[in-house]
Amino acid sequence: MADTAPPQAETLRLFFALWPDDATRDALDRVGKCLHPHWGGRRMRADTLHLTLAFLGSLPAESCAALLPRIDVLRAAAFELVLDRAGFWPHNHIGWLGCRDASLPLAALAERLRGELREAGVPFDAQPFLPHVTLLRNATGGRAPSCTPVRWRATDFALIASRTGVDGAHYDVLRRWPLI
């Protein structure tokens, strides 16, 4: 008789972000675009444009599904951000969009999230949180044209699965919550 090996655990690469509506998303494009021809590099195609809350990596699905009634009664109001400053990372190249003046009630969700993962005992990427939208990957940065500053009205947050195809990365919301 053949051995066969246990079957896999069916695995999710996550993250928790907030998810723009189509106007927001056009706004993050335009300002792709607007950085593009100054720092090179590779656009982010609009359908992946999102600023990530926490980053949770591959797990199993069934501690996704653990996490959840967790997550379910996290409350937070929703808010404005103003995305009003464009940077750029040498170290890996990315160019983003972010904001001149942190948002209050943006950093109280990231924290209220993570602490939830950690509470459940559920690995993520703990460096401090940086809030910004990659708009340009393999990038070489320089100085930064001036581009309209994109208003985002945030009203929920989501939970992504990323899975990477042959043109690369592609997310699927799995979950939503309501910023009330």
Second form
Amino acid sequence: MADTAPPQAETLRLFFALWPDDATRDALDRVGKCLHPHWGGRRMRADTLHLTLAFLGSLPAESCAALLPRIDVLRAAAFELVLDRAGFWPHNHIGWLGCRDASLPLAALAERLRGELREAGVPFDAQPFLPHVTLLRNATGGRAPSCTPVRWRATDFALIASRTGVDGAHYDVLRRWPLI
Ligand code: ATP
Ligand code: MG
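Let me have the form predicted in complex with adenosine-5'-triphosphate next, following on from the form predicted alone.
Expanding to the full complex; the earlier chain stays at the top.
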């Protein structure tokens, strides 16, 4: 009898996100630096900062291949976000940055993506969309200092693969699609 396990199909832990340009990344990182002395915890590495649009979790490579042509033909307009609201979630001790005023184009983009996932039969986390950039983990929250708001011109979105390393999560940008 063979003592080797059958080969495992490749799976990736995936999510769609807005992935910042370098200037936006620096600005987001500065807000993390501003919040950190007040809320404690661990700052996210600058290279991990992003805004999740839809979380797919583990997906076989073949499901991913079936999904991508749908995303290729999705057309959505570029938009500007103003990230001016620091928030803290007690249930997971995350300190984050979001928008005081909900962004309709952002919500519409997340909903378009989720619609494509549904149509393609790709499972995803269907919890309500709570747009945020995670800046601190294991934070304590409290009164938020005043930090400089971040203007983010979103001109594309990305499919990201997540790996967990000894020093926290690492994200690989697999593919980007322009917002036009
Ligand atoms: P780690 O889980 O390794 O500590 P992480 O949470 O940053 O790190 P992932 O769990 O792969 O990495 O999550 C990637 C992104 O998707 C993060 O922005 C995370 O907040 C978000 N996310 C993770 N799980 C879910 C979920 N069930 N629903 C919605 N978004 C999620
Ligand atoms: Mg996680």
